[in-house]
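Only one chain is given next, in structure tokens, and it is the form predicted alone.
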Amino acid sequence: MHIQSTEVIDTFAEAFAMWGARVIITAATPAWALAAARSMTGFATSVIGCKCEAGIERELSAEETPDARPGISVLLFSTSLEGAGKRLLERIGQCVMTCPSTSCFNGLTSGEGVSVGGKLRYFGDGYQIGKSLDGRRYWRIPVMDGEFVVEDRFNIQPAVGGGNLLIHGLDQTRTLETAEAAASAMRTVPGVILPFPNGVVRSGSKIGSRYKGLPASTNDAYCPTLRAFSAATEVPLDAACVLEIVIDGLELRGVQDAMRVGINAASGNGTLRISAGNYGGDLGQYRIGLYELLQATA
């Protein structure tokens, strides 16, 4: 299959089920809601090494947060309902409550519950303030700059892990546009990130290594330098860069999407060829196909 001069392979991209929320941030301006989501955000950009992938889904106006400031939405993912309810705690309190003028709310409305803010409240030393509101409890934690408002508890979903695409093309000052290109398109869809910085990976792994002790290594087949050592390349011929997007989302039917607006933003301007990243369908509970992801936009 073509998309005006890329070869779409029919192949799948292998995804994992996770555990997924929904963080609203809010703060006295915009940037200042940006700085804390960035704090949150970093060194999450795969499980493997940071214990979460968490990214900003969009900004909000005032009209959609909860107290009617501006905001920012942020998504966090790891591998167990517990490892997400331990980064929250970690990532609240210490990039979003140590950042001036920050409030934080679940964004959720279904999943389980788990104790952020009931938590954090133990901060204020015995001065916090509880408050409940339309049903929902909140603290209040004296800070430096007046109070900081936390949600008591956090919802975390069942969510989807892993969604790629690797796009491979001619040269890198094109691979990387294209994939710039394809990431900013994705990140339209409501409901995922891409954990990784700007959306792109360049150091794709595989399970495993030849050295004791590594859970992953490089992923040589996609290596162009490797191409003519390598018995397992998937590198084109005149292909010398290849880029990876991956996408979390809380829903399957969000990767989906953005795989499929990926798949098309990415094509053409020097891209030969975009596969996916899978393991045969062995670890995976996804198989999301390409082929599949495009005939049902036909």
The other form holds:
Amino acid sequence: MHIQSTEVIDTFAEAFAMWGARVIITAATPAWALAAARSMTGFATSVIGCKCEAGIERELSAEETPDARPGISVLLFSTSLEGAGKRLLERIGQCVMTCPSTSCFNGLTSGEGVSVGGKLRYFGDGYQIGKSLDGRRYWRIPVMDGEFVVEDRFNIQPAVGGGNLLIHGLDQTRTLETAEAAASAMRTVPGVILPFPNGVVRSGSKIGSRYKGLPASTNDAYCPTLRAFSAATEVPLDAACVLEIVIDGLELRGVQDAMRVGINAASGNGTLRISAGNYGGDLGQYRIGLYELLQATA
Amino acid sequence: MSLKLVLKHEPEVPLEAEVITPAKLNGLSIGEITKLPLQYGNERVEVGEFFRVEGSYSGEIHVEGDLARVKLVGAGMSEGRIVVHGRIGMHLGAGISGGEILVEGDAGDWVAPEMSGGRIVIKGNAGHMIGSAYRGSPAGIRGGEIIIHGNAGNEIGHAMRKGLIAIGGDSGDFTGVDMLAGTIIVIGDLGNRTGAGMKRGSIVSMRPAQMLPTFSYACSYQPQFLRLYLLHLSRLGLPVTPAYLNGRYQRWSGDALEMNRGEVLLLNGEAA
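Mind sharing the form predicted in complex with the partner chain? What's above is the form predicted alone.
So here's everything in the complex, that chain up top.
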């Protein structure tokens, strides 16, 4: 199948069941809310090395937040409910509570509740104050600029991680431009994040390594410099750059929508080929076929 | 069609009508409801003697008339909704654990003593001892919300342990006396001796107040948690202004005669 001059490969992205949370950070100004969100979503590109994947979902206007202050919606994903709970506790404690003027709220209505504020409250050393309002419980933890308000429990729901697109381009410059544009378009889909730097990853990985103990190693099939070495190469003859966009979402539908938007946005402009990464379909719980995505809109 | 009880004539002495709750009227015919007992002074009478009953219960009970001498309406309520079109007497919603009571007029003393859940909204004024503990009882309300749009009397939230009491107008003396926890927000003036004997909990007012000498001034700051409460009250129709949301509040800690972990927050002006 072709979209403009770009070939779309008949393959699928292999996505995985994960657990996801939505965290609402508010602050005195949009800049401080963003500062906390950036800190919280730092070093959260891949569960392989970061134990979680996180990103900014979108900015929130004051009308959209629980305390009518400017805010940021952050999504965080991990491979287990317990792991997601631990990461929330660590990152809200170290990155949000530390950021001046912030408050932090659960942004999901469904899922399993885990204690976050209920544990962070101990930082208050006995001076913390609990408040219950309209079925929700909050903690007021005294800090040096006043109080840090954090919700007692955060919901974590089944989610989908590892949706992906592989963009094969003629050169790095044009492929970067294309990937940036695609990522920008994909971020408009609600309920998803693109956890890698600026939404794009160049070091796609395969499972395992020739070196003992390494769980993952470079995906040689998509490395242009290894085209001559690798029998399994997937790099077209004229391609010199392959960039991947990874998508995590609270729902499968969001991941699918983001991939569809990404395919359309990345097509043309010198993009030779669009494909997706998978492991043969044996590991992930979800197969997201590129043709099925495009046919769904036809 | 919802169930309607219309007061046929005003009682001369207090009429105890604790049968007027959703759980006790649900599923009954009009005939059965009119036979339910009421306590009228020292006599047992039937509902039909004082009320004309219309319709059938479908989650909501409407009570009409001047019910200033009708007590205990909604006592023990756990679900559904009662709407009182007029004044209501003492002990409205005593021990309520769920559901909602809306009074479109004034309410007497002892609204929702020892409630544990649900919501009571009084569009007019209310009397003394709103959301309080019974005399000799160690704790008052343990949850739920009492929203008074007008003024309220003395000893609001006496010994309350949890929940929210909001007064759109002024409150009388001893607001939050012996409070254990929970939140009282008074948009207007507080009476004398606010928070006397309080252990924990929050009492908030948008007006200056004379504090007891056993309360200590801490600072003037913007309590972010208060925004959640004020926005909630605004949605319920109380007059919340941007100055309340964005203002700085004096924080007074007390009562030093007790645990000194309570707080009184007094609006001190808008933030710079």
